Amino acid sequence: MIIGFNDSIAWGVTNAGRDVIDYYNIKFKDTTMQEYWYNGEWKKSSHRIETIKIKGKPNLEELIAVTDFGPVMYDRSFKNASTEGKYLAIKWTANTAGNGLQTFYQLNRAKNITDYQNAIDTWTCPGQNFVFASKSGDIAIKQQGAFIARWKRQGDFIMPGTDSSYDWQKIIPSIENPMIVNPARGFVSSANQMPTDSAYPYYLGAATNFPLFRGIIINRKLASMNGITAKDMQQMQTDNYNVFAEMARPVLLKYIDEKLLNVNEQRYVSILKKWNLKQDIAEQGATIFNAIWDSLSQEVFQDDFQKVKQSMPWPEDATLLQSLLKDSVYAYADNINTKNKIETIQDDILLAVKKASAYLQQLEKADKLNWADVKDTRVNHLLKIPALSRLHLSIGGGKNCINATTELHGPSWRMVVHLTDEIEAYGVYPGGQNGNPGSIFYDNFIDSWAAGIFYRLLFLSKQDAEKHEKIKWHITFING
């Protein structure tokens, strides 16, 4: 098991989000990619052929050149504005052999915190936050992986590949990876938030995105809870409170001049004011808030992005919120396409409300103003075939909620483990007990998953399993 428990411990993982990939601009002698300039001389590259089979057509064969930095991922045959004319080699910790299976083999058999630490120390890629609890009362979390000891800003952009000066110098020792054991506050948590404070000596990388808001609400809730039960934790995992909206709504309302709005626009603002900040199934305030915020983001940034030729990541919601909280005179508020006017954040928010309201009116006419209807969550079959998928699920949540269920993504395995003398564990996943679409058990857990219902997990010793009423049959293997 990758996430699970045994008779002594329980553990889980979230993605560390650390930057472990770099690109190097390689200078080849010619288009054959046989030699590249490295440390003052031409050096031979190695090659391999990747064969891609295409139904009804001849195989496609790609020549991959391999350098000291790694394989050339983008060459001059790749047509993209940001890589045009370049040979970019990728260096990635996953290209180095690891011993990851050993981690989970040992975790499945671990009895205490020492076993847990020994197990995860073998893990290299991708970086994970390993949370841990034991029957003996220890709790811990460690961000573990092969992380690069970077100098500040190393790897933020494509680096020169003509010598070794920009190459990785070393991997951070495992003992120096972020970890906390038995903190005084009585809990550990991870929702992919930043794992360290500013005192941590290593550069985490600008390519890393550490979302803030789920971690904030999780820590707030855990800090205020006492005598916590398994039921409390189940309810917490499916909590739809939007702490980002808690911070952003006052900013919006501060700058909205309702005298400049029509009747419908004022009505939507009124609903926004009264909203309980929960993205529950029937909440219209959640729809209104997200529509206005998305419109505001477009008003602020779209004019600037239209001028950018290369592909650029859209700014995070937290970036815009932090900027608005810090300074009402925000440079990006000005629309660079309007030559004789300097727009303010008040102008942008007014336009955002008006454009969002036009969209909201369309939703209202279609009777789809409720949050679940707008989000329209679905669980896709791996082949993306609609008939094998479950569409239009009625479920709340969203990207800034503990219940981080969006249109296409969400928690694929919910689990709560109570480490009592007799293990008390619960779980549910968005699927079923049978892979046959014709079976009534094909998707029999999805409705329970959407409703936040957990099942008690059957956890038995070998001796108990032999006589338990729910064990219907056994398989015995003879001669291997």
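The term rigid core refers to the most C-alpha atoms you can superpose between the two forms while keeping them within 1.5 Å. Numbering follows the first chain given and starts at 1. Here the structure is a predicted model, which is why all the values come from computation and not from measurement. First, how it differs from the form predicted in complex with the partner chain.
- Comparing the forms between these two forms, the C-alpha position of G438 differs by less than 2 angstroms, with the core used for superposition.
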Contents of the next structure:
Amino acid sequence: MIIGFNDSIAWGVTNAGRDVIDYYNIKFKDTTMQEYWYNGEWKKSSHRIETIKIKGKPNLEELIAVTDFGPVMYDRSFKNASTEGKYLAIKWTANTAGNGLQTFYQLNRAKNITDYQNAIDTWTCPGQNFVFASKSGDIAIKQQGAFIARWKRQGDFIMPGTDSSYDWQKIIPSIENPMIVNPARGFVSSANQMPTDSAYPYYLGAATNFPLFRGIIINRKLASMNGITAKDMQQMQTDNYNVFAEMARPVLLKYIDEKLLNVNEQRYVSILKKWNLKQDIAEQGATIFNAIWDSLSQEVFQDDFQKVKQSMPWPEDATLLQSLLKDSVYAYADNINTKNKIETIQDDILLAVKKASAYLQQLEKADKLNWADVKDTRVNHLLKIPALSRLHLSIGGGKNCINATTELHGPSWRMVVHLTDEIEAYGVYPGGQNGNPGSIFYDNFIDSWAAGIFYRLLFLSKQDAEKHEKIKWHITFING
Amino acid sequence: MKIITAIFLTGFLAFTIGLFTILPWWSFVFTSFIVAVAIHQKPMLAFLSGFSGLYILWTLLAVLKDTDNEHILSTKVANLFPLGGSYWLLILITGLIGGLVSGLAATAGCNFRKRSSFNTKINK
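Form predicted in complex with the partner chain, following the form predicted on its own:
Entire complex below, previous chain first.
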């Protein structure tokens, strides 16, 4: 999490999600990987030896062939089902040198929007959305990085490496990267959503790289809020409203035929109907919605995935929702394992409700129908040792909420900076300021973070720091 | 009152060697051994002195440190091992391990002295 402010500006980043990695299928003359076919002739590859030290055993030495595209990441000594013994070279913008630290060095010293632009223009990898605000009243957001000028769908799959026709043509000039400065709507935002519409001439990478729903709810809230205070922003950052459920619940309810449900199943559906769409700690509707939706996704796609040999990504929730919204006849709704029957969306949803209800009943018996109990968020120790981790945190949210806290993943550093004359900044993160598990300061922020409590961040000038009630100790360094 | 002297010396020297050297945790086997050679007792009593010296020292140290720490670390470690999060059980086992190692070292020291005096007699 990289985020910060000084006495003039505040800034933060979210991941751009752009596709900056490509794989090329290399045709080597033989298994020694000395020569590869490139632009109509055999070309010599260079080699590098990667030494992997193994405790108690001799070193493992990997011979890495390096081509015009980049190093060969998958070869005969590293095979798996999806590469099928191909030779795959990787080309990645991270493999080119950049002065990444300089960006943040300059951002920390930036005074205005010009300094901000100069600071981020040299940023290459990984691509980020740099959000910015200054005391002087400017706001901006720019998606910055070394992005490849792709044609539509270039690099979605493994590309031929036998000539240069599929190679990168150029890096998009920084000036052509998406940017907003002082928009009329009065705010800028990013929650990893797609940064441009279809008018942007370059291909951004697969649409599934860009989550939709958090961006929708953030923009909706910011557009409707007035006279926003730091407290409002804190509340917004911990908001558990599920905008995906807002769109998906009517579709589910439309297709559920309650006459075909038993008393228990009807009861769950009625809780779902009354649910306030918030994934708060004690909401049972959130548990029911997610259980039914997951069962539906399984019901629709599981049979089709069983027939696919290669590993394929599971369709996004948005993909299924869009199909259900568009058309009541959906090809994948049919269970291809049943020979005499063509299942409809209604059939799938009925089955999903029944299967989910069986699961929900188990949860209810164990008194675990509340959303936070089902989600069961934890903060793991780096070695995943339970005794040193914090388990069963009481926190709401979910992947499509602004508070995107799932079982193991979530918005960690929360910060709100109010650029008033005296900077007023608040922050919290799920950890502590001491790395020693024996210290009370090892994990003392976790409960505050889970409860949505922010701390005022101490931001002092050098003079004020000389004498301040919150400063308990001074360290003085003396030369010699 | 040889045994009281032996227990005290075992504990004191183990504390000293632990505090002032960079030797590993079991370095007190040397001091416990020497104490048992210097203060001659029956093997059973030698073991008991060696055991008690370290048991008292480690338990005392652990209790002092753990109270200062308000049992934060000990409770976590007692969860890490199958001790059900009981810091008392952890401290008990800490003392037992120190006591056992030291007791065996003292028994060895006791037997060593017996053996060398036996050898001296034969050689005469």
